[in-house]
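So this first bit is one chain, no partners, the form predicted alone, shown in structure tokens.
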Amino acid sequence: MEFKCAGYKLINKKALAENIYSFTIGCPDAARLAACGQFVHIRVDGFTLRRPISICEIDRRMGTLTIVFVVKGHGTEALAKLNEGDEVDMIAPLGNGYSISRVPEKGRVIVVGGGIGVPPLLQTAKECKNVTAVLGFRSYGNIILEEKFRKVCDNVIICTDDGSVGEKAIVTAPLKRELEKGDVSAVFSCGPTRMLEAVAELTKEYGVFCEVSLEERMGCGVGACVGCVARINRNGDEKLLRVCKDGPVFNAEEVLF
């Protein structure tokens, strides 16, 4: 896995919805490696550990990778403070992303999101093709990145807790009514744990093949501390593997949640 670590520009800031921002950053070099469903580990001033983010666009020809965090926290809301023209120290990218050579050119591919999940799926959603977003948040103040998506995807739909938009439902119901459609290819999710779990119940009842991003607490990004690891059964024994250098993405079979 190579990577940078570096010092770079805040190119562009945005709020798009309460505490939630999306930062673009130049760094032709992390850029020029990246993959959609790695992420970044930016150092904030004040604080010991870094934190992680999922990338949520790339662009290489630009140089820049944009990312879409919420405030959640003293280093996040110290992050959000930076302006553009600030230098973000960030080591970029970092894990393993979705699979998507893997896809066939023949079916549809699904994304599932989930609030801060729905990010990282944007990139993903630009390299496939005939793709479905089915896209979950608590209310309409969280929504974002919708029209993106919308220019990338064939097909999007939103869903609410509260139904103000889309459709009063958690991301399972729609997925199972697309998967029930058939000529499906692929699912990539990423969003809560629990909501993983359902995804990845679901896409083994209808035998797609599934890939889900894991969150965990990180220390060190690279996968030297050991300190963010999910249980894993591949090829029948139960491992404790590393999100950040063996994941993020893991075969959604192999996760035991």
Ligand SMILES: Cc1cc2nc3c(=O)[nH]c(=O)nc-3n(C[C@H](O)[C@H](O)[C@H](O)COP(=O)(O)OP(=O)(O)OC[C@H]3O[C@@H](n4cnc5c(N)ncnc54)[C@H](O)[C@@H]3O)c2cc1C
Given for the second form:
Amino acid sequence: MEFKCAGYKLINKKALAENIYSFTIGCPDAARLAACGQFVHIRVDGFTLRRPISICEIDRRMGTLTIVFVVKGHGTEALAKLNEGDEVDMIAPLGNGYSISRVPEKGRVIVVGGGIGVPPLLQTAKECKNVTAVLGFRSYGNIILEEKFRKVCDNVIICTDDGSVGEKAIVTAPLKRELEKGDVSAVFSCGPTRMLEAVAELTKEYGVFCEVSLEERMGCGVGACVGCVARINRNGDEKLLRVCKDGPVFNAEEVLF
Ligand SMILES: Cc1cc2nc3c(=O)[nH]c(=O)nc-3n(C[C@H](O)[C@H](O)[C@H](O)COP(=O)(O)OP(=O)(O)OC[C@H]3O[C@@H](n4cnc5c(N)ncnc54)[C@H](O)[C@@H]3O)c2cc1C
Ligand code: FES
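So the form predicted alone is up there; where is the form predicted together with the ligand?
Everything in the complex follows now, all chains and molecules, and the chain you saw is the first one.
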């Protein structure tokens, strides 16, 4: 898999919600190679290990990648301090994204995201047809990217844990309803592990193809250190596969949660 490693210019920085930022980075060579569900690996000054962040949007014509991240610890806190015009030291694009090319033309696609797992599904939704997005957030103040999803999806269902916007439910409730209607050719999901496990169980029950994007702490990000393994059952054999290189997207039925 081809990737680029360079210092790229931060072209646009936006605060989307409290402690959540969107960066649009000018990187024509990396944007040309990128696919939905892949990630970038960013070196932040003062930290040895790079930080993996999913690709939220790809603009191949403008030569940009957009990422959305939450300030979680010291690395992302330092990253959030960068300003437009600053350089972002990045390896991109990395990993295997969603298999959107496998989705039959007929039928609906459902993207299911939870919290900061929502961003990689935006580019995925853009590249599919007949898309329903089921997006779960803690509360009103945590909702991100809703308008962008509304522009590219046929239907957007927002759930919040406290019911402040949309349905007071976890994402599996509307997902089950949508699966019940039938005509679903694929489900693509990203979010907390417990949510992914529940999505995987539900899609298995309905016999619908599903892929989930896993998160693991990463060292190299390119498959060399074996520091990011997940337990995967492939062809009846349990294997430890690297989330950075063999994933982060896996067939949901193969993941041993
Ligand atoms: C494939 C992939 C895609 C991701 N996409 C996004 C995204 O789109 N937006 C977003 O906000 N976050 C995303 N994350 C999580 C993000 O990488 C972590 O929140 C971030 O690395 C935390 O760094 P920190 O220095 O702020 O936190 P610290 O807790 O100080 O980090 C310490 C170390 O642990 C690692 N680490 C901590 N939490 C995580 C985590 N959840 N996953 C992986 N490594 C972690 C850090 O990279 C660092 O090496 C993704 C993670 C992976 C693996
Ligand atoms: S982070 Fe090194 S192999 Fe995945």
